[in-house]
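Given as structure tokens, the chain that follows is alone and in the form predicted alone.
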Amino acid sequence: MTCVSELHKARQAYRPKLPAVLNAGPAVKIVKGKPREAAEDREAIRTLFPATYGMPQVRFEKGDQSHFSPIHVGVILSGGQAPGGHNVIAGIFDGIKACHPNSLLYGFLGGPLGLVENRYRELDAEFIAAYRNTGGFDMIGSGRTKLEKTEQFDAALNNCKNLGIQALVIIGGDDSNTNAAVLAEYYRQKGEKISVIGVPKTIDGDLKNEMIEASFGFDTATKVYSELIGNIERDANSAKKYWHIIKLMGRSASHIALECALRTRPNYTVISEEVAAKKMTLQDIVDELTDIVVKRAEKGDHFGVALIPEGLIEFIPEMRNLIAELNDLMAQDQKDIEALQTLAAKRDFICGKLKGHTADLYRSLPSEIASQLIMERDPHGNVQVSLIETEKLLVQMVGAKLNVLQAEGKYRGKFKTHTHFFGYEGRCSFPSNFDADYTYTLGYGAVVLAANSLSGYMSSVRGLAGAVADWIPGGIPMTQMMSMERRHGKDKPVIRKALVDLQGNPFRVFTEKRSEWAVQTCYIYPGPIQYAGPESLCEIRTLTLELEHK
């Protein structure tokens, strides 16, 4: 990183802030609470984690050890991009010399294959310089391969050894901590002493509980979202003739969605929890935003913008119902499958297995849509929800209906659109201070609870709406957060996702001001990240977090 920008050589020189235990180091008291049932499914996690289930939750409290013993601990960058990443694997290496100065750090690359084929770079002083606080994962790397073979374990134990690593710390979302709980249960049940810790990562926001009150890169991410959408609200508000459909990430929840509507104050935001729970349509969905459309366009306003979740096709209950048996059917019959020559002959056969109206259903759809359906899966078994392109369906719908409206003299008004993907615009900008500052505790405290051979557990930070000095890190076992899905037509442990929770106060805010925001122009523009400057600016949280605080 020879030529870098003048912001980029401002963020290196950000030195990222730790709650008050932590500031004397890793020298702390663990003070365990009471043991932790799972999240659901308590007799199936027992059975599958005896070692590691009913762990305690810990947190640190300021003590006197003053020595520790060299520690090794290799670093694993898993899944898709969070601004921070980078800042837990600082907060990591500082750890770890601050508990002796003859620690090593070792980082795996291309995610957990390169523990498994023993792809590794010793992370050194001079290297992590020149990416703290920089967005982004590309220093050593990050991947998607499932950790689920015993030879994988094996091999991934082995290469550890050969390094004299103690501990494994793994950087990731539900399905990447899912793999550290199963390598941690592995380890314990074989007697090996390596710890395996893992640490909270996805800027869709669903890794959280009463312990992990937010993911890291949600904080980013949402704010560079709502720059974009604030940006487009002001160009809609000023050619006054286009309607902008935006799809953004967030496959199984909404929490990203719901984050940007508060900030930005669009005309129709969809929030996909909302739309399972009251067991709405598509076309029920489309109705809602033909109505708007019409409303506005009755004042004269023939503009807006509305927010779509990428993952709002698997929340309608038509469709979710649809998708798990394309699942299935995916993983059972996929080879045949993609035999076949044409997208017909591939729907005919489809709808030769799947069941009455979820066959009726998928031969109804658009042609793009039912490729869209079955297009290759993910690692984990999931259809690829970014790939389908929602936003071009309700379009699509939508126009239809406004044109038969028309036609009946109900509409009068012209509806141009255009539609975005706000997905990798967020996933890599430079870290806002609170994630700079969170990641680096995460990593810090990672640190302290593999320096006690505390293993399977998750390092956590609470209190995150207050200052960063009153933050209160410790660890949760991450059998606490398990339940039973389905994967590949199988049942599967899996860190259970977070969902925007329909009585809270973010989404009760929210609520009480859509309708206003549906027909009035109220669009708030919040422009880019502050990284220097007043508290106000440079030290806001997200308003879900400061929400879900009040």
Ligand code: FBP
Given for the second form:
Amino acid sequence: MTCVSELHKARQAYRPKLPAVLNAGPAVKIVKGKPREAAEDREAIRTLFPATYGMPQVRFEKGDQSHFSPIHVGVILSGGQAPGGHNVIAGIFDGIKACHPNSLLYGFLGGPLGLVENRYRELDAEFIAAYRNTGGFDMIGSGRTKLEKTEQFDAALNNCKNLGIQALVIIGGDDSNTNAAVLAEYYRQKGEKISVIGVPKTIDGDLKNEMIEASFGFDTATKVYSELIGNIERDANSAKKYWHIIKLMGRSASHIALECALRTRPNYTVISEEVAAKKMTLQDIVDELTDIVVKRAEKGDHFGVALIPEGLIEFIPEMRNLIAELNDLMAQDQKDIEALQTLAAKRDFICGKLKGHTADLYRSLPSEIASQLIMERDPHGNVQVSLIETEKLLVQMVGAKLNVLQAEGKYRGKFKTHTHFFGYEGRCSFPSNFDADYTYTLGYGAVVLAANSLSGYMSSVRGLAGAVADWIPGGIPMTQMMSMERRHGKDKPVIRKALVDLQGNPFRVFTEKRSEWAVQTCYIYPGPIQYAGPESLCEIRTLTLELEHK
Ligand code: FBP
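Now show me the form predicted together with the named molecule, since the one above was the form predicted alone.
Below is the whole assembly, all chains and molecules, this chain first.
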């Protein structure tokens, strides 16, 4: 990496802050809490994870352990990019070197597949230096291979043993940490000494619970999207002639859409979880947005901004049933469907196999959406919602309804639109100071867990809304976060996704304000992430974190 920007140089010089308890290094006391049960489906999870079920949560306190032997650690980055991944690795590196200067760190290349296929490189001080405090996962690459076969587990173990690796750190989202939990269980059952530690990554913000307050990357990604949304709002308010319909990443949960709405106050925001709770149809959403367009037009405002969460389609009850049936169907008949040449032939084949009313719904969808819904699932069985153009579907349907209203003399105006999808733009930004510090601490904490021979734990940090010095690092047993879910047509143990809590503070604040934001123009322009300057600008937390934890 020879040519770097000025900001890149400046960020390389940034020293991430650690909580006070880790300031003297990894020599801390491990304080164990009560044994923990699974979030749901306890009997099923206990049966599937006999060796790692019921472990206690742990936290670190200043202690007197002063001697560590050299430790060899392997690390993989797994799943979608999230700002801060490189700093987890930097934290691990500094942590193991603080344990003992002869410790070694190996990065497996290209995600879980690199671990299975033994593609790796040693990560030394010079190599890591170029990536400190930078976004992206390009240091060692990432991938979405699902680790689920014993041949894969054995190959991974063998590769780790050959490198003398005593601990494997898996940096990933809910699916990747499920991989980590399964691996930890397998190795414990076999009596192998290797520790497997997970690190909570995902811009989606849905890997959280009472102990994991936030997944890393959410802070930076939502700040990037909020900056872009603010810029669009200002453009809309300047030109006063376009409606901008913006789809935001986040796969299932609407945390990103909610955080960005709180930050930027657009005219309309869909929260998928509310759509599901109120059993809203697609037409209900179209009606809501149309109503706002009409009301603003009556004031002479033929412009606006609406946010749509990426996973919306799966939360509309009628669509959810359709997708569930399609998932099972594709798990059985994907090859036959792919072999058919035209969408019409595929539709006929599929409709012949779906239940009556879901077949009718599938038949009624615009052809783009019908074909997007049968695209290949990701390796974990998820519909690739980033490829489904709900924003365009909504524009089409709102436009059609406005035409009807116009003909009836109930609407006078122009509905000129632009659609956007903000997703990949936010995943590799330079991490905010918060994410830089948080990820470094998560990596450092993972080393403490591994050096104390703990396995099947996720590195955790609590108190994130407060000052870094007061953060409380520790570990959570991964089985505590698991429940059973239907994937690829089968019930599988997975780390539970946290959806937007409709009783929670962030959603409450949003609902108190949204009708005002709909008709008035109350936009806020957050501007770009600030890395240097006053704390009031550089240490801003997400509103989600503040409203949930302060
Ligand atoms: P992770 O769950 O692996 O963190 O990925 C999140 C995400 O960014 C989603 O928001 C999005 O739907 C998906 O990845 C896109 O996947 P891909 O990078 O494979 O296109």
